[in-house]
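This document opens with one chain alone, in structure tokens, the form predicted on its own.
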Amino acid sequence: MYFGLSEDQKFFQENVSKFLDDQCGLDCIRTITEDSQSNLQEHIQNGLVNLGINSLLIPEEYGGLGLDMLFTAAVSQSLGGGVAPFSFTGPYVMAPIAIVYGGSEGQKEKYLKGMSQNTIRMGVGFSEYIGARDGAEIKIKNNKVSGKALFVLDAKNSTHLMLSNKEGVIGIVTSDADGVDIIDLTAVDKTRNFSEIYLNNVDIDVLGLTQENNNAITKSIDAGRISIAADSLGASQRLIDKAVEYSKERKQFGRVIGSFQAVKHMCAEMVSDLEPCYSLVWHAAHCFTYMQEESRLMSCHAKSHLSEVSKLISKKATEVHGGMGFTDLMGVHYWFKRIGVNRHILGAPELVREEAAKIQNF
């Protein structure tokens, strides 16, 4: 039985890839990462939103496309392949899923419609629930929130912040509210943004169902992990493509380096390691919507395995480029850094595998 992407999913994926190839080449990425005053990133973001990827997971009754997680994985794969300077996982994957599973009807009407119209953009901070750290506690009481959230995804230029405490209670605050202080973090991957959030007695709109169970936050994290795994999948494939292309052009000792057995083996190993990952990510995305009993376990497998495989591929692809792979000229480092950061977003492989073991009662 063949399991792969449908024609509609491929259509979405190809449109995103074509847009990035046309509008966001290596020179564009270089300008965005080196010049914080450039408006190129806003242009890219607007273009991608115009393609409708902000509405993929929002139900049709709230103005969205009402598509499933497999569409999201397909799009995320293209974003990773193009190392897109676009924040996707937090505002357009995790946030809508949390509201769908945890919000009241009024909250869905307000936030999901705003997100589909691109008037509301969420930053997401679930780090305390995934792995709390000393001095980073979020306290929610009487519709007020105080504390510090670490490594918040996509808070820059957001209109709202979605935060969670260690019990999994989720609430939403406006980014410009009194008592909210957003500190930008400097990460090696400058195509996306990460922040620390300090809150002092700020009004918070708590998603009602999250006070009763953890279903909303676990589904949101599962969706985020699948999206990140798909992003690393796309980035890994692009690195393989770049390595193979370079090996056919670069000459050493009068021969193209692709003719040397050592280089052939590295390229073959990368392809053989990555090929099974496609079905793993696609199956995890399918399970998210249609096989709920396997969803959490498969999202853990996809995230942890892609983190390891993509790390090895980024290393080998850089080695194929030789010394040029460490320079800015080839741009390999953009994908290398993206994969490195993806490895730790929403849990490093060790933490995610431990969670998978607990799901299976090991």
Given for the second form:
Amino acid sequence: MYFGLSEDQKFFQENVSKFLDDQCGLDCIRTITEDSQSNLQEHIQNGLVNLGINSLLIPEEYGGLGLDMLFTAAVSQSLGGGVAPFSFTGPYVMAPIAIVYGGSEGQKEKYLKGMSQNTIRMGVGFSEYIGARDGAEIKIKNNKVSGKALFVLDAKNSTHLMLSNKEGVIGIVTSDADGVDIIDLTAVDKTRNFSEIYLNNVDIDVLGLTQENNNAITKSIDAGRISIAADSLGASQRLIDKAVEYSKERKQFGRVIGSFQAVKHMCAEMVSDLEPCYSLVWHAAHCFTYMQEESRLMSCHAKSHLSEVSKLISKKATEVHGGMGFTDLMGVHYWFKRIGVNRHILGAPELVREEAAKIQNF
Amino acid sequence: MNLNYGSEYDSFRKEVKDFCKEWKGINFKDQAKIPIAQNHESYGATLTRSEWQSILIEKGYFARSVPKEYGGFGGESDVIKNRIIASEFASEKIPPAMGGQGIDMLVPTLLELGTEEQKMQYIKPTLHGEMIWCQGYSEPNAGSDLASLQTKGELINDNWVINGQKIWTSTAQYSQMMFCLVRTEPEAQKHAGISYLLIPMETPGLEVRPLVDMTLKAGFNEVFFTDVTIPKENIVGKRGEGWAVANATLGHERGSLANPNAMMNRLNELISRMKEENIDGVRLIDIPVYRDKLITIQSKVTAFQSNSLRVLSSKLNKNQDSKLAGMIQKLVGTELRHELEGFAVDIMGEMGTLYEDSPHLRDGGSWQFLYMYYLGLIIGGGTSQIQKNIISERGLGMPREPKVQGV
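Okay, that's the form predicted on its own, but what's the structure of the form predicted in complex with the partner chain?
In what comes next, the whole complex appears, and the chain from above leads the way.
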């Protein structure tokens, strides 16, 4: 019996963290989020693609690494820790899972291979399956798609877009096809991009099995939720580390503020809230691959619980930094905002908990 | 990640399941001296608590690693087997072995630091439930700051003569013995002046006064010492080493206050209750606000249970680090259980406030009782605030509060 990350998983995770620490410090994040002309973002993403983060979940027969969800969650944790300035969950987690569970042999051959070679990059828009806002909806008919998809993950740099209608039928369009209009949204977190997509009678390659059942979309969303939870886990841990470190340096009343119980207790509370989250996220990721019957509920718990815990931590850790935490200079806000957006991707905690209740037939 | 315990444990689990089937509904002739939080259904075989202890020891379901000559099973310690026993017993509602401070704290202490005579004399009757112990640590002026205790012991004519007062002494009214921290070296620095003494409760000059707590049960006592005289051999470790002796096993108590399996069972009882209760004909579980809060708590309990698997794993795999995961268990476990019990009271509304033998009482009033009882556990065994000091200082390396002079 062994509950935790394997040596391989830790090694890969550390490589990702180290790459981000070396190549993508606060200045780099700042440049990427403030200067739209900068090519630094591509540099960082390519560096990590060279490590293989694009093909973790792609089976080996299609050129991928054929790893499991726990491995993926471990990587996502590192990306959240370093507020990695690109989307991982949409193109590299949800998209491959949807194709593995919903695609035909030909579709797998085409898309999974292309994704593993980094020639295909998929934006993912499933928001309307979870809950449509502002009247967004796409309609798929006779292999054509029309309508509007909101809050699509990573459409900006994509070659293809994977979209779902309200029933969970998934199809793929090329991003530069006639009739596709991609409009940038400006979210508070600028380390990743979010778009709204207008489609007017665009050719769509429907994943055949998704017309028969909901396996592909539910597995894809479960995977996405675990990945986002892991991202928030990593981001929260980094915030605690920063807060504790700062509290040991900053002096007031002639002593470091970390010697005041008011500050110590905030840090202890953050740790007590976050520590069980490691186990929850890892457990959920393990269930995703190896214990299917518990997987849906566990991924709901992981997503909703991490949303709550990371929100509290993003607040407390900022407060430990005092006024400096509120400044742009210190950069704590990048983690605060990342966590703030993660909370809502693939369903805010209230919506996910309702889903958890339904899964249990409550 | 590998959640399988291995095939050798499959047969062990089966054996435990068979045992549970055989003893389901067991009935006790005598009242539990030590409160056992779990309620079991009594309709089966009838025996005494002490006989039950003996059966469990004989099977190796209790006192597994305690050597035979001291009354234990004499096997290898096996955390996985312990876990299997705990979870099977919990789900079949089989009463676990009696716990209490003698078994949980004194026995490990004696095994580690006691003399051969002390081991022979005390461990066996303690394990078999024939000798109940209480813990004489806290004093009116030594709570969170335990090391400032002032109960005094003087060595006069080869006897310890003890004077002073202890408080929060659970089970003192049933106990035959007390393990007690006493200041024997008044000249020494605070922590170095304490000794760990073993005191028979029937010694003249020792008086126990029950202290009724908010649940209206006398869970605690005050114990007064007036020239209580015991032989000088009744000391564990050397003079002045009592603080270290006590700390050798303090971790045992902290971990045992928050059992994740019991918590998950309790959550499932809460879910059943929410399906039965209704307001204006609407089941509680169908009311969105309650439903949302239930899942919130379920997430926390699930995370806490997973956390305990990680802690278990780090005991089996020596290279695995889970220091913080272990350190937070007392704080998180007691606070979470209190939240769970309190939520159950809340959803039942006025019915949730009923107590003792009131009409309309739900589940024997256990939700309200445990809601209060767990507040006691949040405070006892190192308050939540003390836990936060420990986590921040020992876990995160944050500086200790500077000493304030002359206040």
